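Just one chain follows, in the form predicted alone, and it is written as structure tokens.
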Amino acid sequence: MPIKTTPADFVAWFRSVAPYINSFRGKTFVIAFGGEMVADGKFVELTHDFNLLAALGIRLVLVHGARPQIEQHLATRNISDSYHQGIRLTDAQTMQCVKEAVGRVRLEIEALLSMGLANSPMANADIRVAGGNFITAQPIGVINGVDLQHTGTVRKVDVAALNDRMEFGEVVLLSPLGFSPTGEVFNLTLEDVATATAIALDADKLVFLMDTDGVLDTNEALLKELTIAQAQAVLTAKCRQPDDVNLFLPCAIRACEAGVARTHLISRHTDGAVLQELFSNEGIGTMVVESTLNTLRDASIEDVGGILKLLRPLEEQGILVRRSRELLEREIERFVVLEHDHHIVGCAALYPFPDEASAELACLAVDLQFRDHGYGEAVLNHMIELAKLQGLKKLFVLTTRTAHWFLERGFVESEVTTLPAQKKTLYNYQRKSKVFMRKI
């Protein structure tokens, strides 16, 4: 039964992913899913998807799999799936499987890039598909002993090529196939394919659909964002993770490691994973980056207007005090902004009473999206030793409706008559806010 939702809940998520479109224009997404997704006749969602992210301007290369298909073939054909260390041993007789697998997956896909059905996502459609011999391969060689024969890896990527067709709109599909200046065919991976492109093409996003949601922590619990130390961290640590997160994870670090901004770890179970996972905050899977998405640092007059959406919200509830704009404006110096992944979800102000070597701590907010992140202590902490670096002892807030999440940080009710002198004359009777303290 589809999900009911009132026209103001539409505005606000339609408003919500504005950010995302303006900045994803223009920038180079490498996309890579299994044959099972074709397999299993889920890659018609998968293609409205697509059909989404190419109209929004957004640069698309797709690179498929086609391992179920492949070993359908081998056992109509009688014929061994040979491994040699996790490595598919590719001789003659799998090679021309190889072919007509990896053939017949990719004219499928074409095909089903190429619908146009009225009243259906596709309606309207004109995505255009590029093909080409992009990818030059060379052999594996020879492994303990073993020739793999047929089996190579990643050689070199025609990015001037690849460009070239994203410049007139096109979408590149990559198969699992390379060439060698000699005109041999290689079966390669389609994780090699994938991360080899996403480097040469400096892309801003690296995306695999696996079969799990992501990285696990020892709890099984998604891990939602890793830098590449966290990552490596977890390949060594005794924490068992799915097949698929060996497998992908590895890669993810190498891609992020040679310029690739963000590569995403997600579910290909999920209808719309590519969506939920790009354009919102949370995602649904895990996000692996160089280094953390956050940063704090000082506000700038450019800030002002991420700072009073922020405020607003708490301000209409009457949790803070309403600052106008040009009051912001005036007092953006005091204030310092917590960004996610360029997007500010908190912030707080510092006024300094040096004379009575304290401070107030003002308009303390995150985004309720991130309240459970530990952010509104980061913030509280760093506000701490800017106020420790001017040599100041205590800390105070005023506030009427978070007073536990105070007390829990070692604050300490106080009367009125202990605020700088300064302050107890602005103080709002009315209001009747509670004064909390804390030396530092």
Second form
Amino acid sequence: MPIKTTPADFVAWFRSVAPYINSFRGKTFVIAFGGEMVADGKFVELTHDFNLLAALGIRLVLVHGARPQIEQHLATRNISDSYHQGIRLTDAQTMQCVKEAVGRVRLEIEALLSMGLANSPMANADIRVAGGNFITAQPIGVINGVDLQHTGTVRKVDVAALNDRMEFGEVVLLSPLGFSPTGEVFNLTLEDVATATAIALDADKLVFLMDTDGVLDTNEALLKELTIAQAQAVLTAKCRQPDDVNLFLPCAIRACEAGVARTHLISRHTDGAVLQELFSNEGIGTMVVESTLNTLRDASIEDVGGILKLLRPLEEQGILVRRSRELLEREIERFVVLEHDHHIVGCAALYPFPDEASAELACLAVDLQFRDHGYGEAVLNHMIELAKLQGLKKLFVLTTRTAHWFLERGFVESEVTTLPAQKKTLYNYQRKSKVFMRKI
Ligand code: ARG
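Structure of the form predicted together with ligand ARG, given the form predicted alone:
Whole complex next, starting from this chain.
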């Protein structure tokens, strides 16, 4: 077994994937990749990943490009590439090359998807590839006096036909070509085909494999998650983005605005990028979603497991006092949880002392992976609001290790004697926690 980790890691990893397997079954994913994937000989690995997705019951539409192959065909025939405002002008001669190049790439992809070698990830694979006249196109027409001829855009997607194919468990492979009711063929871009198809199918995911890792911030750090509004801000901020991002991010926005739940921009250069993006919480590239995936809400008894998972490491380091599951269950209504994409990533509890018009803020914790996102602050502010609603005037915390965090947020160190009477009697003099108070 070529697994470098321990068996325990393997089991833990496999179990962690179970929620994704459950939630992806029967869902529709549109995955788009350029002809480079095939030209670079990288498509075999990607095939293995598609095979896995199909085997898990995901309805797959693959959209391929053919740009390098078209360019090669044009070059061997000495036909020069002609672009107008970044869009290829497809004259009759070029269209001939486009048809040939797209046809070849498609055949190659179909061949690779048909592999079934024993001892390979494709053993026992039984992928049926469907193709057909699913995309109706129309000419782009004349732009600033230049007729783009056979270059087109998607006009209609035959949703019923695509659904029929997927109902039969077939994987649909779309080429960047479309047909017109007059029998003409049009040269389309893969991003147009993929976006229009994802929208028409009301797909759950649209994935673009691109040359770079994802969308970058001004420090060139990867932005892992963007709402539509944030994605629009990235584009208008004009902070330099890789070409692929400029190409695919507007498509991601268009798709998400039209109801596609999530669009992912990931690197085509990382082996298994699709799997890493889909089967982990943090992903590997940039994910665009309609609106924030965070919810701050009162905890319920079902959250006890998640809260315990969050608190245990902090308890083990002595940052928080250990709480048993029973205690947590009993006091669950005092807790608030911060969820990110259905995972509990933060929590806190409020213990009011109405006689003293104050409350203790306890168990404030944020998952390590989500530090520096301002989540701790969001939870704190929420707790302040909750305390105010109960007419309380002061909030206090007992802490041994996180004094600074509270000092920076308006808390001041206070004597143990200032604690509410009932709390004072419970104060653990061995632990020597410091008391920090804040007026609210
Ligand atoms: N695996 C999850 C999904 O497919 C989350 C992916 C998160 N990705 C990211 N780039 N933030 O929806």
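Numbering follows the first chain given and starts at 1. For clarity, a rigid core is taken as the largest C-alpha set superposing within 1.5 Å between two forms. Keep in mind that what you see is a predicted model, and the values were worked out from it rather than measured.
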Flag for Phe134, CA shift 2 Å or larger between these two forms after aligning core: no
